[in-house]
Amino acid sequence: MSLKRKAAAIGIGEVRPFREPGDETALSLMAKVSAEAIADAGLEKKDIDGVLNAVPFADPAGFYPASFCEMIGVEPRMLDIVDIGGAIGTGMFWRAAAAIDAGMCRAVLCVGGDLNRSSGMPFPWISLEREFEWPYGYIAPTLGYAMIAQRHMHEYGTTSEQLAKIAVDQRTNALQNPLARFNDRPLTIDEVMNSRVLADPLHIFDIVSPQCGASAFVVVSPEIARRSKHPPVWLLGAGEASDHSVISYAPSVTTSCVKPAAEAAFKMAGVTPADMDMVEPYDCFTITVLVTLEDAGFCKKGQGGPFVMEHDLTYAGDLPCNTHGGQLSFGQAGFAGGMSHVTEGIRQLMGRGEGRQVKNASLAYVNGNGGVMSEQCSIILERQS
């Protein structure tokens, strides 16, 4: 099965990360940038006939889709929840697509949104990570990056200042983003690595700060988009894999399954990552983005380190990297930070970037990572000209 330019995103919707939630909540978070998202498109609400929703940390209910359809007063033949972490964005744009191709609706709303809080429920998992690491001091995702970090560092020789330059690189570009949460000030590599290590290797800068934010985009059919107002973001290609939940139970811990997610993506699309003109990878942290890079094709194992300092990762360079400023300065809003990678890909692609619009965009490579390098999900997308 191909999805290859089976549906387009046409609209996308999205707040400023902030981090003390006041009055919100999630779910009105959700509400406003649906409707920015709807707006944008071009459509109304009566035009949206399928929603994908992500479920927020901040409030795990249940029948979540039918809640939040009522709420916002849209009445879908499709509706579902997309849980896999930080790949949420990027799984919700080819299973939209999918949905689409199989004629079960014409156009879909995807929206993902959270707190800077949990609801005070304890996290419903069953798994080996609260029987086998928990009760041995490995009680969040911070130390199973640091100990990719760690093993990186020794496999290859990879630095702290190579990790740093990814760090500085994104806040580069989310000085020109008003809607980032850290633009205001400039980063250095001296910085990064002088800040406060939080869990070896990895310093306070190698880390995203967490937000309230949410973000939408919608999804429609070829018909759909071809009368659209803006210039169509078509879907080239998607890829998904997973091999553990657990990190102790990952067949490697330097080598990821983004590797046969952007392997199928690409050959889906029939392009190369040679071909792409930008990349925005998640970034939960600075290891992250390196891994992912190797992983999907972009330079080969073990060779991240050197890749990330020989190349430009600023909007102006020769590889443009998460151009919101990603996670890391953009900011992370729960379960849907990985939202704003597909929303930034699709504004770029739509040449809406303003003061950061990588020139001449027509292809871009977008990843989303769940758990510690459990879930990922890659897609390709596609401005035609």
Second form
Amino acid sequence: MSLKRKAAAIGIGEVRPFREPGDETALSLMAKVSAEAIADAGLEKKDIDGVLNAVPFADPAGFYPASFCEMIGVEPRMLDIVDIGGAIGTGMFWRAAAAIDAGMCRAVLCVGGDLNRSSGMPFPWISLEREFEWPYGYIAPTLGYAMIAQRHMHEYGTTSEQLAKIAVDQRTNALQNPLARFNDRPLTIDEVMNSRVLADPLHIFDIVSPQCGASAFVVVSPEIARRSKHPPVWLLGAGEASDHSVISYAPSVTTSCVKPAAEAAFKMAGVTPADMDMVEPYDCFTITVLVTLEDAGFCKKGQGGPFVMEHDLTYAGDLPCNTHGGQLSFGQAGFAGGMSHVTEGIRQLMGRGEGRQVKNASLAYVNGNGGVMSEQCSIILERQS
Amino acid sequence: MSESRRSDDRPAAFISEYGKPLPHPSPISRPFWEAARRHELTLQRCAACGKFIYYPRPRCPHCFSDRLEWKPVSGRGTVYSYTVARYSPTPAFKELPFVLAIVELEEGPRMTTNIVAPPEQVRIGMPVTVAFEDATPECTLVKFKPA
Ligand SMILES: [Zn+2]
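Can I get the form predicted in complex with the partner chain as well, since the one above is the form predicted on its own?
Then the entire complex follows, led off by the chain already shown.
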């Protein structure tokens, strides 16, 4: 049983992340990118027979997919939420493919949108976190990733300069992306290292900025994909894993379950990290990218620091990484943030990367990461030549 | 995940006069917090596989046995990792900076906790010992200090 080339993405929709919501709501943003993605796919709303939603921080609720479908006027044959944080986007892709392969539906709209503030409805955090984490001030993922970075530096000698290089190269990519929130000026390693430390050893430029935004993509059956106006972007492999929720209870703080997720994805796809033309790893923090590159097998464990210094991570470099700027420069729209890595992978493989197009790109590694390295979902995407 | 959303998302009932979030013990965790109130550190230990467990569970996460017993433990451990928070993760945590840490207990399990010490003294691998903090008359938090 494999999902290799069982479904393809043929359309995307995305808004440029922005700080002030104004009259927008999470639902209005999701409706906007859904319309855009369906039109981009050359389909009509009535063709959509599957829907996967991310539940936003800004409007948390149960029974989300049916409400969303009712609102936009879709009557699906498969509907669900995907609740794995930053891994939602990659997790949606293989779930859509699996539903299509099982014959449940033929065209799945995957959509998420969020604001950077609460609507007044508290997000329902699990009692375990409220009881054993919050009393000690562990209420923010920044603190968890800081403890990962601190331990990584202790075990492997990783430096702040190496982390900064990731933010700097990704900013270079963002400068060529009209949709990126931070695309007006380059960053330098010194600027990152001299910026304010929020939680040792993480500087403010190591940390993602919360924005409003939304992303959507449409995954369809091979039959529909072959009639697509854009080159279809095929799912070649997928793998998912979780080994903790709170980082304190992870088997390892520095080695993540990106490893089993990526191994499964590469195995299904029948390719290796060396075959990838680009990588789009979830980047809530610079350390997330470094740990992901190590655990996905792009370099030896612990060598992520020297690796990112030795390689050019820009769109024109030898290992294009987060070509849209990553969330660090693109902006993070809550639970929709991780979807931007998927839409960028699709965009690049369709050849629509504009000034940041990776030349002759046919294979992309995309990773979604939820919580504090808690949920991982890796996918391999392919443009067939 | 991102920062901003957590700030005002706390249920009102969660905030006491103490000002910061406090645990609301469940039937499973109540013995842990009751012992902390007496300034004793106790952990569950699985009678089937012998492993110590933190945080309190309905069943052993290692062998899935439900034969869990409460055992007093040494209160000694080492700092596995830590960070110095120099911003308020929520408005409630306004005394800055504070040290958030993962402490590895001598008995094996790791705990999320605070190190009560000047931040510049804290190092990975540093030996620590339990330091109970009576947050309210009803609730004591389990923190650590340099040994
Ligand atoms: Zn056991």
